[in-house]
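Have a look below at one chain only, the form predicted on its own, in structure tokens format.
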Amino acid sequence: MVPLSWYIGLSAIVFTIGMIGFIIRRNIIIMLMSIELMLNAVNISLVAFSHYLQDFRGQIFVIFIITVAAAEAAIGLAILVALFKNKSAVHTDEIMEMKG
């Protein structure tokens, strides 16, 4: 059986890669992405502490996220799609302003 701590430093290590992706990199697309990455490190923690403590509300909450983060994903990408549509733009430096 894997120990939990092993389930929390994978959890960290990817949450890692996403913040730092996230700051780093100015693509939108890459943005989201990582904001995808740092919603399923949580996950995985809320999975891992529910088996351990031998409780399922960890992974009805771990659903509930899911869900979010697609809505947030579809929302993120057509407002990126009408984005790219007026400006020819993904990046964020490339962008001065927003207005409809």
Given for the second form:
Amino acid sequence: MVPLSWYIGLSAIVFTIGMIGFIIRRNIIIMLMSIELMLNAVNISLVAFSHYLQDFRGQIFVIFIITVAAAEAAIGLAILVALFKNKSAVHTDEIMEMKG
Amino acid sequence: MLPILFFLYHAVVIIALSIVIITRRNPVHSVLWMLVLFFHIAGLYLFLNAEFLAAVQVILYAGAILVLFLFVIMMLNIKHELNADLSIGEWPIGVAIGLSVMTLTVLGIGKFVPGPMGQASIEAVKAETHTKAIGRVLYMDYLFPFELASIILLIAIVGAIVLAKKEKASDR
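If the structure you just shared is the form predicted on its own, then what does the corresponding form predicted in complex with the partner chain look like?
Below is the whole assembly, all chains and molecules, this chain first.
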């Protein structure tokens, strides 16, 4: 039997890798993919909790998270398309209109 | 022994692929590695007796969201991307912040105290089948959040079309 803490540890490590990717990368597409990585890390821990505590609420939450992730990816990529049409830049440090 | 080996294989592959994903220069490679990652996460869900979620993971993430990413990557200039800088100049600070958060989280795991057990024991779920059991909870106890999720999806559809459509000259 795999202990619950291993799953939480795996989830924490993957979440952190996603966070590092979001902070250090310049490409907005990779940053959006890092967000998906973080959401998946949270899903792993929720499903593990749901299994070990024998309660369905964790899995219900995962379904809602997947819904929100799909909506977020669609909106984020649409923003990216609009940005690329107007500025033809996908790097965060090349976009600084709002910098004072 | 076998369950531990199964978990360790998936854990090692998931962590390695996450690192691979955030370090690739070519975004297409990142997306393809992410496909492999999602299949491994689905395998982990199967291991946790969540077969409905494993199917949803493969169909929705691997099938829909990654295809969306690939469509958008087609629009950007890969040649330019391959010669551009990989990360921002201050990347060691970002890695340091991430590693400190990871240390804090992993140190906190030992303090976790599990709450009371729920009703969905493995035998009860097995008798009812997983999809039916999850559907019963979703449609009876969580009907209102379920309807709200449909509104979120509607907003996403409308927002994506409004943001990405071409502006007509007469609109300006």
